[in-house]
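Presented as structure tokens, the chain that follows is alone, the form predicted alone.
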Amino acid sequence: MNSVFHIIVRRLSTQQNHYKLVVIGSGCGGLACASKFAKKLPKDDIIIIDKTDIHTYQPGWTLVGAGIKKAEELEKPQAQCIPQNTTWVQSNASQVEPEKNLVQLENGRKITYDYLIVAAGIEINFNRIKGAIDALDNDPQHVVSIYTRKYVTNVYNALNNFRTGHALFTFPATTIKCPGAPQKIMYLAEDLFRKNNVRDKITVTYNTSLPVIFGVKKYAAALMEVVKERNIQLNTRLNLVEVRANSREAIFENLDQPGTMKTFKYDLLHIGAPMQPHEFLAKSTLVDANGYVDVDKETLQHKKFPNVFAIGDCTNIPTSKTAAAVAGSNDILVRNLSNLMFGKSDKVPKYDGYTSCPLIVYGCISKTTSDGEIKASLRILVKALKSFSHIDLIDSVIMCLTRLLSLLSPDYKIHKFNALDCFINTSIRT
């Protein structure tokens, strides 16, 4: 017994508590950065802090809700994702003290660092909506959300079994990751209702806290055409504050008239989840007044603590919080931190805020899809094409355009022309 005790004491006393690089978070941002530094630093120089044992591709949850994917297809054991040559501590951070280069874990362990990457994401908080959790837990046929693993598996059954009544979709009055998702699941649901031949018996409504349907003007214009064509009711500046499951009522606050409430009856309610910064970050000196890590938007370096960088949803970078933003910024972070870490002065491009939020407006495009539906998709793709500069994105959009054009009726006037640019420049205005 004594020998076992001494072994435990010796292990605790020799436990490494200082690392050259600490990474908080093992989502796509944390793993991308850690993977690159694992090739630059010696073994045991990097520690990744995250309690999650399953890595999930969360952008795919809209497809799970539409019955296109299974939740399990988007998951992988976290241990298989952690980069080699790094240490993974399966715990969450509970406190960060950048003045001391220190991170404290939930179990009380303290870890110090030379450099820190914060990639903690943001957290979902359904408690900001009175009655939401009770409704999601106890009435999954009528109240659903794609925004957590716990609830996403209920969505498709509710949508596919819905036959008549009012389907209500919401967008919250908080910062939100993948801001197109609440709208995307609505379009996929509406498409499913059509496939089930019940669309004429269902009213579809989208209540958003925003003053417009989408934050980018040119895409908002294209989406307004989709909403109009598919007879979706749009209400702006409404924020869901309460769900009354027993009476199937959703209570919204009019954000233009604070304190004024409006009640909507529903038969199916999809909740766009409210979100917020993690508490351990919000109470640290790393964040701005809104609780997000305060970094330079072009370098991802902290404005006050130069040995701290951050990436992804937890930052205050003025761009949409998406995996695409992480993909567009992680190399810039790594190169800037490498310059600092190794005393180099290599030229690094500035992060330009690139992000992407794909909006799937149809679950499936086929030869039975109407000309009007195809034209609506074409308009959105053309607007995307005009805003892209990366050749791979341009190629992808042109491929989609070419395939969609071939589905239009033979008598549609575009078939009189051979050049795609004729369509781009003229036909979309008809």
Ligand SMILES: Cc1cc2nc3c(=O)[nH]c(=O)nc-3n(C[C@H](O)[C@H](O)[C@H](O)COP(=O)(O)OP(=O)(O)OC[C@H]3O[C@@H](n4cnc5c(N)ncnc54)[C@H](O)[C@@H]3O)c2cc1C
Given for the second form:
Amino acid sequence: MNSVFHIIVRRLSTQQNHYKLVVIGSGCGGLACASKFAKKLPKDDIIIIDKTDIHTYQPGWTLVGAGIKKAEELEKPQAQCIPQNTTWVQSNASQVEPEKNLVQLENGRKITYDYLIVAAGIEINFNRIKGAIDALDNDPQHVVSIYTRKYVTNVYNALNNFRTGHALFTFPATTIKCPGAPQKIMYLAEDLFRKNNVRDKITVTYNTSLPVIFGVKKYAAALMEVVKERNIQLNTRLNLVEVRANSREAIFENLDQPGTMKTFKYDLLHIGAPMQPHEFLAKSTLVDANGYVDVDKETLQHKKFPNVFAIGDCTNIPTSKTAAAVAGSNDILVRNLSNLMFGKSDKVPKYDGYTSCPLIVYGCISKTTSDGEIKASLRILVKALKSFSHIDLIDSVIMCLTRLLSLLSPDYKIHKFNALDCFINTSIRT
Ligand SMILES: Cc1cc2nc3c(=O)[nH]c(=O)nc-3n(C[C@H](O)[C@H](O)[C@H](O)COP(=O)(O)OP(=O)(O)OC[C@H]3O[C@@H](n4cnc5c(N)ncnc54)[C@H](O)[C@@H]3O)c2cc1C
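Return the form predicted in complex with this ligand of this protein as a structure block, the form predicted alone having already been given.
After this comes the whole thing, all chains and molecules, with the earlier chain placed first.
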């Protein structure tokens, strides 16, 4: 007994509790930054904090909802994603005290740091809609959402089995990651209804809390054409506040007349999930008044604590929360933090807020599209790009590549590159 006690005490006392770099979160932002620092710092200098043991490619969940991908195909054991040369602690952060350079974990462990990267994402909270969890859990043929791993696998069945009635899609009145996704799944559903020859028996409605169909003006204009052409009813300034699964009623608050409710009957309801900052961050001194980590939008360095940086959905950078934004900003974070860490003053470009939430896919790509056909499409796109170097076209090529990657067979060599590298390489080879 005594010797067991001593072994435990010795283990606890030899556990490393100070790291040069602590990374909170091993989603796409945390991993992108940690993997770059793993090449710059000696072993045992970096610790990554995250309880999740499965890494998920969340943008693919829209394709899961449409039956194009299986949820399992978008997952990898986290242990295979954590960069070599780093330590992974499988617990969540429960408290951050930047004044003491301290992170406390749910398991009670305290870790101090020289530098901190916060990349904890954003929390989904269906509890903000009365009755939503009950409906998602108990009526998965009629109430669905692509926004979580737990519910995404119900979506395709519900859409594909839907034959007649009112299909209602919603966009919440909170900050949301990938604000295009609630619309993307609606267009994919509408397409599926056509393929199943039931479109004429179904009415489709999009109720959004926004005053317009989409936050970016030029895309909003194009999308207005799309909803008109596809006979989709658009209602603005409506926020879903309650789901009554028994009577299949969705209750919305009119945001222009607070307190005034409007009831919609539905036969199929897709909920755009409400979101909020993680509580452990919201209660820390790292955040702004809205609960998001308060960083400089061009450098990703914290405004008050210079040894703290943040990336992705947990930040208050004024751009849409997407993996594309992480792809566009992680190198800038790494270079700014490297300057600070190694006392350098290398010139670093400013993050310009690049984000992307692709809504429209070039051509018609499905599970049956062959690698050869995709390659041919890419060649056409690249040729078009060469003759017409317009930023929107470049954007659309990158969007296509992002979408194509998950459709290509796993051994396809394009997977070796990320979307941008892949675009450049394809362009050079043509
Ligand atoms: C349905 C859907 C469709 C989307 N479509 C697109 C798209 O088409 N294009 C696009 O670019 N983006 C899309 N996105 C958004 C994209 O997935 C996110 O913006 C991106 O994952 C953000 O990366 P992140 O690292 O900030 O957060 P995440 O990738 O969410 O990672 C956060 C990590 O932090 C961990 N964590 C949470 N709390 C703690 C804690 N207390 N302590 C430690 N770790 C913690 C989590 O376990 C997670 O691993 C979509 C998302 C969804 C859900």
